[in-house]
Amino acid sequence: MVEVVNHEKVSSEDISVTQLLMKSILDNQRKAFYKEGTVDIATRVDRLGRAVSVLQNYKKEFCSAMSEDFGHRSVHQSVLTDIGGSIASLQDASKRLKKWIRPQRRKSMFPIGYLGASSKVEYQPLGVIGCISPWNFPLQLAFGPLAGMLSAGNRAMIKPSELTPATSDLFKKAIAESFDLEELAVITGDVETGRSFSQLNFDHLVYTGGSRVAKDIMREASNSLVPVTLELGGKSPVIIGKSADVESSAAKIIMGKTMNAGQVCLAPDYVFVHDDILKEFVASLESAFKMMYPSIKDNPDYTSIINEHHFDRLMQYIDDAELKGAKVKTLNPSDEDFNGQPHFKIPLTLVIDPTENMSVMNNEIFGPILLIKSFSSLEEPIDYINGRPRPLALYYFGHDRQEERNVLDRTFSGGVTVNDVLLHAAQDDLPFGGVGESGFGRYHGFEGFKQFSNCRSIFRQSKLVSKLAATMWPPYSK
């Protein structure tokens, strides 16, 4: 017995029944796909527009269904990222289609291209591709990957998350209004539907979500040899040098480790601080949240834990790090009561100087929980960094151009953003993507339009190269 996504019970024929359809969506789509041949800019141009549309024509009934999931989420924060950041990466594809879907020519073996043989390289569509979106963004983590998808030619099947019920239901609706079946669909389910989607024979599947899901994604993608792309997060670090403006920096780590309450794979995780700035730079972290959110509890800008196993989760890794003597902190400048609240909300807490034996030193926080380690050396948070898995992202803050070049020569993480956080994924000509344990494979602009196309190389030979390799065939002579 399973729990979908309507909350009823069903069997395992139910299941069943649930897999035969999305293969049966799925074999219609590549059917399609295989029917229509060439997929011509300006359908493209369509199917990106009307996304667009969808977005735009549903902004108020998902920003209210986004806030129904978490219990609260911000409305503000709901249009800036998932709607506005989702139409951005969907119109600035349609923009710059036509440059990218130009044949690229390339450079034929001396002497044949003098002799008028050619090469070149076009991007064609892979066919139908398949992604399974997280909770925290439940729009921009489907959107942003479908102006890749759709840009490239491809049909695709969406399954969002099941911990964003009301989103994902509305998400469905709205797309089966402006796309036929055979060209966007959207899966709605529990875990086992999950499973059972990436088990289909896509051609290109993409996944975001936690590395041990993404461990039995591939697994099961690796029976049909689906290629996959996958976007896992991580502990991504901040190096705080001695160059840089403290009271700037600490505003800007503040509006990026609050943003969708720390909820975000991209968050600041822990932050290195040299210790001549340490004391400046805690209370600047104060300064800043309490100009933010001067209260937490009823603040409509302040969003919550998505649930009470999330919530349980943040606290315990908190109680973790007390008992094991960091010195937490926690902004609540109000000094508001949280027993008893409505939602799962959770004041941002600093940890200072925890040890590696601390469960929050050693899992993706995903939280309003800011970890702070102070340094004497650069060497020292480039060692650290160095000796943990790779992150998703890594932040530099500071006015010195040889320590941040030392820094970005001498680290490795899917993207960097200098002098703020996490603007590096908001450029859609950047490529976004995790490097190691933080994922694999980029989409966001070209390099997702590359990611979801078949780069195909094509080589014309010309008679007389013809005539001449002729004399280099067997029977062999001196």
Given for the second form:
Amino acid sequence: MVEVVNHEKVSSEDISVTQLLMKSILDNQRKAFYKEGTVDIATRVDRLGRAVSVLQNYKKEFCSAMSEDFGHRSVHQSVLTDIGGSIASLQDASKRLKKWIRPQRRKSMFPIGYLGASSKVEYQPLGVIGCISPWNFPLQLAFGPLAGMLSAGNRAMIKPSELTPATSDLFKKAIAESFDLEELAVITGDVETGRSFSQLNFDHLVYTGGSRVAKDIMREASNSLVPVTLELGGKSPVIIGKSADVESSAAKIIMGKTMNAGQVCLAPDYVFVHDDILKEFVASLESAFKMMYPSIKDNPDYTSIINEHHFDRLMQYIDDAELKGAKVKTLNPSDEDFNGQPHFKIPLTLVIDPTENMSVMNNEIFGPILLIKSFSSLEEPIDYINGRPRPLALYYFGHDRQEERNVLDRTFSGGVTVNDVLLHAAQDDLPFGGVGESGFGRYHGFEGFKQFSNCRSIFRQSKLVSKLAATMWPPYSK
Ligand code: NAD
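Now that the form predicted on its own has been shown, please provide the structure of the form predicted together with nicotinamide-adenine-dinucleotide (NAD).
Let us now look at the entire complex, which starts with that chain.
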């Protein structure tokens, strides 16, 4: 059984059936887009509003579905990240759209600007945008890009992850109740469906996920020269300077690292701590964890790993690090036995002094493992970070403004939070995206609107310049 589109279930072994159906939705969306003509502000605001209502009306059911998909997922966290976070982006776009959409006057070449010619940029929708989203924030990573797509006046097709089937099914149903298939369609299915989806001739394609699949997506999209936005991951570093407030930095890192059990593209992956405060920092991590999670197994605030495959992958990282000589500390305040648990929960595990030959050092962790390295001079973390693929996020803790400037000027990442973690991504007015291997393209706020718009350059010639220009046409003479 292959589930194909919003309203239908199609039983077929043949992926081409899925492909044909997806293609027909795309064709119909494109036809409707052309027929619609100008997409006025009221229509865009109405679409954004309907997306908000979907989240509000199904809030409880969505949280249960996400918990079912993860084995267990903190409901408070789901409300904060997937429901609240998505609503905030959609409402922000709705509020600021009027300002974003305004044509921008630009300077015309001297002297024709003074002689009546004019230049401006107008933002035009692109048409139909495809969006392939992952499992870790199954709603936020579909509704977030949607805020940009709908505010820019586009229609959209979304392919959510097969790893969160309950959430994806409910998402499809809820969207179908509030949107015409020609406006917004959700297409569920497995990796093969994703592959066919990436072959469609969209006006733009957004992919959020791992870099291995991103290469396939880009290759497929290149066949029709479909422009892509790639929102990928990587190993996001933290630098804790000597001037940092150790206790509060540790608590913030615990908060950020345990959110969604570390299954966050921006989660701190490895921490460089100044030698002088290393011991105090590790002790502070332990006490902050104990305070936030006195127990883990049945603690509703602690989320499970998505499935057995990822559980095994993470446990292998820990075993490998231990075998190769790292100091491994499992933060398990109630000394619980995790054998035979109904979910795939893993207690936060600190890997201290890891070496480069460990698999945990060479892969994005995407789970509750935190690597800790020490440094004596700032050059060490800066050189280390610059010797590796450019990360999605970078975090600096400290109150030494010169050191902070040094870190900001000499490292590269998609975004930065100073004296906290993750939070730059929660600011709707800040563009979100990666650099280098962590992806390219930006969304959130005005940059999201712009990303999904055609920034059209319009030059209007004046009568006076036309007359003068005629004197300069060939044949040329002295
Ligand atoms: P995933 O396995 O859920 O895959 C994402 C989507 O890609 C799914 O819808 C899936 O069906 C589809 N897909 C898989 N193979 C495909 C193919 N060959 N062709 C077309 N579509 C295909 O997600 P994942 O990759 O496990 O996600 C985790 C990764 O995503 C991590 O690396 C994480 O850092 C990254 N991530 C990035 C962001 C960001 O905003 N930058 C956010 C979340 C996750």
